[in-house]
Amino acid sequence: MIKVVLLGAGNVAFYLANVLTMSKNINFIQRYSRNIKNDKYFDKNIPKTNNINNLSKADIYIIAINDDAISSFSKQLFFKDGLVVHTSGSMPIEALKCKAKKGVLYPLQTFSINHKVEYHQIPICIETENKKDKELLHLFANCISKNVYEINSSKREKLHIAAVFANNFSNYMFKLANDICDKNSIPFDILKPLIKETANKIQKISPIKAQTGPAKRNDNKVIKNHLSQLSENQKEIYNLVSKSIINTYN
């Protein structure tokens, strides 16, 4: 079995202890953590430290901690046995700074304590420094993921830059639409159909080819009529992106 630890204590933290917890191929031995706040999300079963120095002997070492924290944080790991890896999409692989090897080890996902996800359909992005450690974290990602992709550090920051216009502005999007419902007093569940449509539709046909509404037309009378109606901000972020529409179909 592949002994682990754990180091870290938010998000992706959390999803990670869960799907270590359940893997059988998986010894998860010990998890790090300064804070206390959110020991009440991890299991109570797995003996936990928050002295950098107490660390157990492991195969794996996986960094769960803000990006721009991970090369000073990296740097107190002494030891030169097993592999370090850290969880961002953004960072290099250079960005650990430790004695031991080095890799990296990517959730593609949005993550949240208190929201389930299905962890085996999870993609992991993969990278290390040789071939040896390349097939230890392969056998390690496989046994938490079904889809396991090796992307080195240069793609991965572009991919994780996609996600970012994937996801997180995307939801910025529908807390924009949400502040319209509300402020309306009308209820935001009526988008939830639309936007789950909008989402499945994209597993069937390119972005490109699912794309619908009055930019997609060049309705300049409806997005006129849709200007005058938002505040100075909607009305910026609306008038950008419908440009960009239009540029791009017509």
Second form
There are 2 protein chains.
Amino acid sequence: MIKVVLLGAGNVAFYLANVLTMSKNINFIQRYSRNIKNDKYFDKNIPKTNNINNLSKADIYIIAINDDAISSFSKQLFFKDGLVVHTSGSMPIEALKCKAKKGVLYPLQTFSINHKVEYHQIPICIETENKKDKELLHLFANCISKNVYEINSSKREKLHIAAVFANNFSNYMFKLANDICDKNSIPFDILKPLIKETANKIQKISPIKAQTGPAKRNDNKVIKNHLSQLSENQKEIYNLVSKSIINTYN
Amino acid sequence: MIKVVLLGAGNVAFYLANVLTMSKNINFIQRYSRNIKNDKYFDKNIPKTNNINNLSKADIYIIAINDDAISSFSKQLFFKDGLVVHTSGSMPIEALKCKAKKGVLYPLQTFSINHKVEYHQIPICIETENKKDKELLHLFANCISKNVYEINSSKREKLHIAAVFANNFSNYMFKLANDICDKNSIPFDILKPLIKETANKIQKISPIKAQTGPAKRNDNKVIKNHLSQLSENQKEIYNLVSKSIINTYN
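The structure above corresponds to the form predicted alone; please give the structure of the form predicted in complex with another copy of the chain next.
Every chain and every other molecule in the complex is listed next, the one we just looked at coming first.
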């Protein structure tokens, strides 16, 4: 049994608390947080402390807090035993300033406390300072996910940028589509099956092959007509993305 | 039984041929195409003609061909009985130049001959010139889909623009993410669960609420760092979309 202490009470901590509780090979012995508001989302059977000096002895300490706070928070961890990992996509392993061994456990998913995800499908990217810690972290990661990848800090940073395009920016395209629907009294529900299929398709076909639409066909007549019906901001985005698609395919 | 003739042999015609064959209340009596190459994808039990003057008598004729060809092609249909519909999102009902009654049957989905879709989930947008034809087209559309909407030409045009953002542009964001992965020897597979969840999430939560990421948080430090690692084209898109997200949320 791998003994684990979880530090944090946000969306990532909530997901981790759930998988830690579910796994038979993990002993989730304690969680730490100064946040009381989110307590209702967490299992009351797991002992909680709000005192950083009262942490139990564990094999792995997982810090799931805001990127900016990782360094200053980890400075307060004076113990030398165990492995301390953060869960950030954009921070290097060196962001950890604790005395103990350091590592990263980055779950690549978009989390919300009020929306459930298939936990064991979530890719976990791991990094450690040395081989022995890597074995432990690999063992641990395999308990909570079917998809474990070894990714160092430099690659993880690139992966995080790719995730911004794949998640944040694609969601914003959905938002712009929603705006157009709202303005024209069209229910956004009509677009939902299309959006689902857009994501399903690239599970099997690469995005470069899945591309369709007027820009892919370099259909300037349709593009011009669309541009004439958009607001300034929508027009700018439509224009730039279409040009980029045209350049890619023609 | 509604008698139907299908004209065309592309992705949309392929999908329609499948649902027409599956439905118990539809009599799929004939298909027309001059294309021989795609014959292998279609059911050989459905009579096929390549002579426009040999069309069988039907209740509904569905034209599933390229937008640009709809007008010139429909001019060749001299019969007066039956309802002729096109399947284009961006063409008005007036694009049809036949003698018979006119309508539109627009299935809102991204189709590929080699990728299966849950047919009955696909939204169907219908439009006719008069009430009687609408009843027939509604009856027909309900045979092939659970989601039927009445959408006139002007709204359909807006919906098509929204679909360009929701499908074409979001897919292009996946493509840019894929490029970053390839360049850094990261398997694109790591991002697939995230992409699936991005689309799943907005089935229940609106995109404006589902938005996350550095631009949503107005985190200029992360944005600047990301921009410094991108190619010119990626940078332009990252910059414009981030600015637009910042303006939306701050």
